[in-house]
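Coming up is one lone chain in structure tokens, specifically the form predicted alone.
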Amino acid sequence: MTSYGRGLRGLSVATIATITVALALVFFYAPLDANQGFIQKIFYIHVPLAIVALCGFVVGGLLAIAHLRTGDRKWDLRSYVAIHMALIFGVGGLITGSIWAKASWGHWWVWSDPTLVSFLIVMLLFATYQPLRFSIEDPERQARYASVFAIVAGAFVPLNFIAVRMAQGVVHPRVLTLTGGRLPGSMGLTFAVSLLGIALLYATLWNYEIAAKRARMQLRRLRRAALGDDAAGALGRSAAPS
């Protein structure tokens, strides 16, 4: 596992340290929101989870482009893991967002808010990635079709983001804008560190899963080679004259 997980220890330490600092800032440095009070602090988890999930989907599409251009299956594996991890982070974003919505608006979900609905649409779109992928038995066709899906779906993410930003009557609070955020200095710093921590967590888990899958594939190759040698040896013994 060492050869496959090179650099993971340092990345893991950086992730733990950054998340620890982020939590300290969230609970002891960032001020309470004047309107929402303590529950607003879930913002520092919910929004980074959503941002990292969306970026993960886009990264999955970019890695899929590399696979189609080169034909190297390592890019397909990286794209698959990027989307898999983004789905997990996206589910976390949906759960924390629902908790925040219930505390702030009195409802677990608000269907009239384009931001919430558009994020759910992206999640449902990418939720079909794995069923589509594993419905194809041939490995080459599986990787190729999955890459095409990842590219098309990944391109939908920024287009969807732009469409939502242009929508009117948005209920969801706009704390981040293209021309600068509305967060005061202490809250902005806390959010930046939290976003960095969640991004490092995504990168760490991505690398761990890549290392685990590579080690598993190598183990399967060794087993097949060993079984092949044993079968050849058994055939030779059975064919030898008594």
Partner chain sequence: MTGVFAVAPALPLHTAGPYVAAAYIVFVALILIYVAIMARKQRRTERELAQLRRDLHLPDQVRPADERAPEGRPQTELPQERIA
Contents of the next structure:
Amino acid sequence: MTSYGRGLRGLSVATIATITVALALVFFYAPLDANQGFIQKIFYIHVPLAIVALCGFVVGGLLAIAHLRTGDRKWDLRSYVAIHMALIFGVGGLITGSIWAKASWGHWWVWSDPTLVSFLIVMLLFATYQPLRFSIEDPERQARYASVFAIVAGAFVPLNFIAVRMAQGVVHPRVLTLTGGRLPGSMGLTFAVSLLGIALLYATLWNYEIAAKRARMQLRRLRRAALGDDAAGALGRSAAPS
Amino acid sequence: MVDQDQQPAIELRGLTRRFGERAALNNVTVQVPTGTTLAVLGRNGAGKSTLLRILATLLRPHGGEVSVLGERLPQRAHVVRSRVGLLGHEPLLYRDLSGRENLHYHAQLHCVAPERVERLIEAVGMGKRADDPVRALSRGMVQRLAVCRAVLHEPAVLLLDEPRANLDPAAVELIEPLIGSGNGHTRVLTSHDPGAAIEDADLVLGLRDGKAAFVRQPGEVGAQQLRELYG
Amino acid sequence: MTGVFAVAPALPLHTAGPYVAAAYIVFVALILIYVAIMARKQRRTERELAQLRRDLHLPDQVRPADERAPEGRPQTELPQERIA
Amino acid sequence: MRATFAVLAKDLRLELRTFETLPAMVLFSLSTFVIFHFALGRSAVGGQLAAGILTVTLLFAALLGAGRLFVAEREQGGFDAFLLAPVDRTSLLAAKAAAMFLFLALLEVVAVPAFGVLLLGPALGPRLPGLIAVLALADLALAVIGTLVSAIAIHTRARDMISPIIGLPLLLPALIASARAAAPVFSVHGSGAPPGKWLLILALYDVVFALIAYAVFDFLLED
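Mind giving me the form predicted in complex with its partner chain, seeing as the form predicted alone was just shown?
Every component of the complex follows; first up is the chain already shown.
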């Protein structure tokens, strides 16, 4: 084996084990919610997905800072994959949140819920990340501009949440408050394990994606070295770092 | 400050610059002594303009060492910027402003006294048309204004990309004192016309696909070398 | 659990069940789609690797046993070994 | 500072020669008011609705103007000319944001009275001081984000599309804050002062993004 995806096996095993335990806890251990009943089980998948997605966006911004500081394009690749994976997790968070809203409140979408609304805004902003990259041909400029975007958008995440939360009443099921206490211990444990599972999944897929991208880049480089510039073929317009 | 008589004005060692995966300049090494002229020859896309843009601090080098007037690039770009003048394909003038307004704008950016703008406008024979918007001027007049812009801050190093393009002989005569070889500038020059460029030069660099094909004295550049470059 | 939970009554299991199932299915489906896309990219990488090997005239000996030759290309009759 | 003023003066002079940006922003705003009149089927609006219409119109007009902000620099070599000068690169950001702020202020000098005449139910006069406070902070946000987004978009192929799709979500918190702040000002039952909470958020937003723009702008110019 080459160095691609070093440590990926251990991470994968840990992820699968944690998610299995989390699912078992969700369905066989955590008590039924007194008010919401069975439907509250969505909480254990929806909230971790959303939290991990938001953290992924912010991490993408931090990695972008490293890229601009060092000028090393590997940081751009990492930032790109962080945001790319966060977008996928975010879509999961939005859909599961929408399902929960439908079950609890009878509507697929609820504007009065600031967390849902700010999450949508963040998703709308980060959804422009790929079109922006795609629209810049020179790979170096692409990397640089994408990093600038990632930093600005990463800082936008917390600010946006403050603004939207203040704009609306607090409606979101505040199962997990900062002060804690409201969540019964068994539910808290289940939620913590679920969050850990989703975070590990994010880390695994992030590593996997990086390994795959690096392998492809290496392949291109080999083609160039072995067969000359022309053999490598024209670099297709791409949103991904190359 | 390093003594410039000792040190070459421009020193490139293994200069490399890539655009994406393509190397526009590949391991170019050349030294240009102070006060002399380097002519850069090569086909379109050979890397001539890239070389000039790197020396003008508009592009960063990706590999090798570049120093201009003893200052390393890109680290000391802010120092180099005030001492080099670039005359490129684009005049770098706003079409909707007059020549005078354009030059005063550049004078402000470069901390140059406004009187110098007026002197230069007179020197290139643009006194009568200096208040017309640039878009109304002929290519030759625009080029004359662009020359003024390039030498506005009295740079020690001149980077000239086809300086005589679009100029009739009379206009060439006018700009010659500003950018010609007789006034002590260190110059890097490219030209469509290899013959004229070689005549003007103290040293000739031939570029082919971003690599230095040769660095020779003008007298040693014969038909065979030119065939190598353009053939 | 106060606030909205108070106004949103607990749904009976047979109503709530499909929603919960849907949410978890969305999660699984996203992962599966992701894996499918990655698998396709992986196949493309493998194909390009094989192409490079052919271009370099290397013996085709490190091909996974189960890989079929791309259409229109003759399959060489070399011993096939799995990647170590 | 010297360079900032030089670039700003140049930009204003260019605008004075071409009249490319400001008249377009004004016309766009007036047309939008007419469109809102027909789309909503209302001849007079007040309160939150009035605040929303005004802020949305200004937001779109700002994005329209931001799209033109760097066009002359790109098409006529202004970027290179600026980069060749031994000046601080963030002075370009400062100058462009200042130009954008001035354009917005001038736009509002025309558009706000027009809004008062065409759509606003309650009288505009007594509401002006509160409105000016809100608009000044909102303009700052529009100028900073507009400049930043425009600088990002100018080197992309689809720049006319990139700048609004990035700019709109990025400006949403500013829009929320300014619309909420302006709502009591336009209240039908006597004018209220803009709530300090929203002005504070707007100011916070201005400061944070001005600092971020200052930190990242260099990287948009470097080659």
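In this text, rigid core is short for the largest set of C-alphas that superpose within 1.5 Å between two forms. In this text, all values refer to a predicted model and were calculated from it rather than measured experimentally. Residue numbers count along the first chain shown, from 1.
*Asks:* Would you say residue 105 moves between these two forms, meaning its CA shifts by 2 Å or more once the core is fitted?
*Replies:* No, because once the rigid core is superposed, the C-alpha of residue 105 moves less than 2 Å between these two forms.
*Asks:* Residue 161: with the rigid core matched between these two forms, does its Cα shift 2 Å or more?
*Replies:* Moves: yes, 2 Å or greater.
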